[in-house]
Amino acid sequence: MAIGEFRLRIGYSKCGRARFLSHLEVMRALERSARRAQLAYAVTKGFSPHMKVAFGPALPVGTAGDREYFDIWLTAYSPASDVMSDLIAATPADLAPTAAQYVGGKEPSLSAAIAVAEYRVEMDQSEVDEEQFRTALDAVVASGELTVEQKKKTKVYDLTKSLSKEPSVKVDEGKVIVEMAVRMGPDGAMRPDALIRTALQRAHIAGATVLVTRTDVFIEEGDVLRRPL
């Protein structure tokens, strides 16, 4: 970090209609609300200078986002609760900020440092049989291994490895609710609705719904896990 440069992570949501936004429009969206902002943000060197910023682990197109995360470097001090007010009233609802706190410029970054992530996936009770779906997905993370067919290559995933824990399956309110733990790498990381869609095609229940938000992320630092901020 430059010197007189301050670096600021900002927690935010990704919902709605802004849950089908690709990553790159998510940057380029929240990069709009810091210049609404008039946040005095740095610039990066180069021939082709950028607004100073980073943004933590993307998120698929369709995938919705609880806590969600990036770095911004300002080139004047302001307290974060204030720059919380400006971004807010600068950025649409569907993105809004929920979190500002100033980092250490040693932190290491977002997109290397977070290696755990939680997601909760939810499909219409009408639609899916919880016993029946129960015992496939638990047959599927049984096998050890996932097979993903993705954009004509075929990756294997050893759920071993790429599960931090076992799913949990429950019914709330007519959804059939799972929430698991994926691990995250410098190689990405298992979809969740992959696993999801491999236990349904198991079961074979065709046409479910599958709605998959990525609630919570963590950065492990030995065996202790913790947030961002």
Given for the second form:
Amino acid sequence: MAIGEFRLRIGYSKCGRARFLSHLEVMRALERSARRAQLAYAVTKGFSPHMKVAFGPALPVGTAGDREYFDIWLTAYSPASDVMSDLIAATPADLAPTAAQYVGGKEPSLSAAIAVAEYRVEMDQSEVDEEQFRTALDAVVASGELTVEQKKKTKVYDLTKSLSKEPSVKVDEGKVIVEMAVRMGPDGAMRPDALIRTALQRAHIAGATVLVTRTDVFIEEGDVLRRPL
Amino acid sequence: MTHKDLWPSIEPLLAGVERPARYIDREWGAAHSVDADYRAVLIYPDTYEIGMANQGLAILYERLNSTKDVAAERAYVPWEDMSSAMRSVGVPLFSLESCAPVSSFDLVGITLPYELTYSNVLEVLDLADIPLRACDRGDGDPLVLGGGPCAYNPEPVAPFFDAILIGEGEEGLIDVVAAHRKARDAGSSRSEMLRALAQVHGVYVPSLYTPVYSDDGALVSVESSGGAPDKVSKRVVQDLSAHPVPTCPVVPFMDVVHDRATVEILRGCTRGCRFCQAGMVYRPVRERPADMIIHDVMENLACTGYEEVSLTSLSTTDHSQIEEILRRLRRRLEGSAISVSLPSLRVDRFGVSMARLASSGKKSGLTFAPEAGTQRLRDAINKNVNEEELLATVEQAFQSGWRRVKLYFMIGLPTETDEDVRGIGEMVTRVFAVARAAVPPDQRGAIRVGISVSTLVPKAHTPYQWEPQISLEEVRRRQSVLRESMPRKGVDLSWHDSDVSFLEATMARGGRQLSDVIENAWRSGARFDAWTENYDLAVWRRAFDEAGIVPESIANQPFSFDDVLPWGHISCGASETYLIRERQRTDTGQLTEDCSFGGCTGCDVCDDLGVDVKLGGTRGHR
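Hand over the structure of the form predicted in complex with its partner chain; the form predicted on its own is what we had up.
Every component of the complex follows; first up is the chain already shown.
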């Protein structure tokens, strides 16, 4: 971090209709928010200068996020709460910032440091029989492997490594809800919806709407998990 | 009228379609006026990411939403995955802001940006459950209004529209809304309402005009009825300053084309290129003053958060204060990493210095349009550019650090010979040599010269409106002549697809009988014809066959000066006398100067429409 720069970490949610945005679209939207809020953002040096900002791991199109993060480098210090309220006023409601705090220059980057993500997957009870689904999911998890076909490539995940917490299934207000924790790695992470869809297929359940939300992400320090903020 | 919110039916479809960001609304700047008395939906007949770039609709959206008791929303054509999902569950075309059925609005405004969107106009109407033809619509249907560049020959699509606004919409659309609202509130019948609209200056109501044909099928006259004027003249705004650019437009989430702030700094261009429809129909030249431009740019950037602003017009570096504007913006934007961009430049060294002033570092590429390969032909089309200046311009661009230039050329221009066509290749060879000489040897590998060649589509209201397009066989022959004349290395040559230009020419020059062809083609699945992968001339050929029309008889046949033209009852202000004189000067290679630099050239627009050229300063010859 250059001298005279202040690294502010912002927490935000990607909810409502914004769940349909791609990671690139979210990044661009939030960078534009920072400009609209007239933050004193730092600019990279070089041939094609741009705002100095860094985002956490990508969320796919269709997946919501309750606690997402980005870092922005400022050239002047303002109280984090002031920056946050300026940002909120300049951001579409479905991407609104929820927290802001300065972090040290040596803090590892979000994309490298985030090691575990928790997810909640919701399906409608009218479309998914809970017992049938639970049995199928247990069987997939017990097999220890998940094979995913993506863009004509086959990828095999070792579930004992990919899942840091085994999925739990519950029923609440007409929804079948699955919660799980997934390990993030340098080669990308298993997508929870891939696991759910494999289980649905095994249970012969077709046409169910699957809503995925990343509820939390964690940085790993030794044996301890902590939130980025 | 109650407005149904279709979102609950739309949301479940989005998991299964590409780029759902096209359909979700909620962008920064989107206007949500819940209880307006009069509601309009403005539609661009292509996808969201193409339509969001349209400045005309952005202006009209802002104008309507700032009119008391009026609300405007947006709609675009859903991509095929989405439209089939919608049809399978019975969801009609919806507006983005309130997710209401398009058919529930008072006004459905569809812009006509290019001929290849005509099949999509029908897709819009069908998906919206609105009868395709105006004659089948009843009192419960919305007013379907057209407008935009292709309205200057509205005939091929005329039967699909209740009314078409010719010319600029800043004032015209407000007048249409007022007249329609008055008729609606008075409980007028649809035909009474349309007759009232025909009284609004600039409004063409196709059902009140009947083309009359002779026994051999030639157009003899177009008869007006119901008190409609014989000739509909375009609307034109006298003073652009009275209509500020929208400074808080909708900022898309999606990566749309031209994803940046745009500030229109002047309108109209009177350079007088004889093939150019924009140069004829957007007259006269009207500049916005520098102070206003600076203010609007800064306000737009503050409101949108864009990282780039484009100063748009047909010929941006012609603005009499362009240098001052760029210097002031550079000062204001220093350290912000916000860049200023200019659209394609005139071929002159001044253009390159202005691009240098704008770019401050990043030099992506420069685009110039010499249009023709020999001086004789450039003079014939009144493209006031000489090769010496082009080479000097290219040299300056490469010396200033640019490594990529793109040059636009046309083939099929009147009086063109093979020598002219080969002249393009010879000129490109010299351009490439100049570029190499201007760049240090170790950087020569980075030199890129892009050549884009299109075929002339003779357009209504230009001096070439009587000209045929050259035949498809001739296009291919001239393309091969050109290919052989091109340098072998370092040049990226691309063509505008001749099959596409052929349909464009047919639609640009044809009359009302083409509406059957468009409907046939749409029924056979023509959609998104501007998308190369979707366009199929065979589908269109079958559509012509079914309608008993030979497209070559429209695209490739000349009109005589005495013929009644299909668009003859529409006027952009430029007189036929002027257009004929300009056409004749093509044969003699006589140049006509630009009236915004020199004296009046007698196009008659100002007299006819009661307007005048308006400049912020003095334009000097450079």
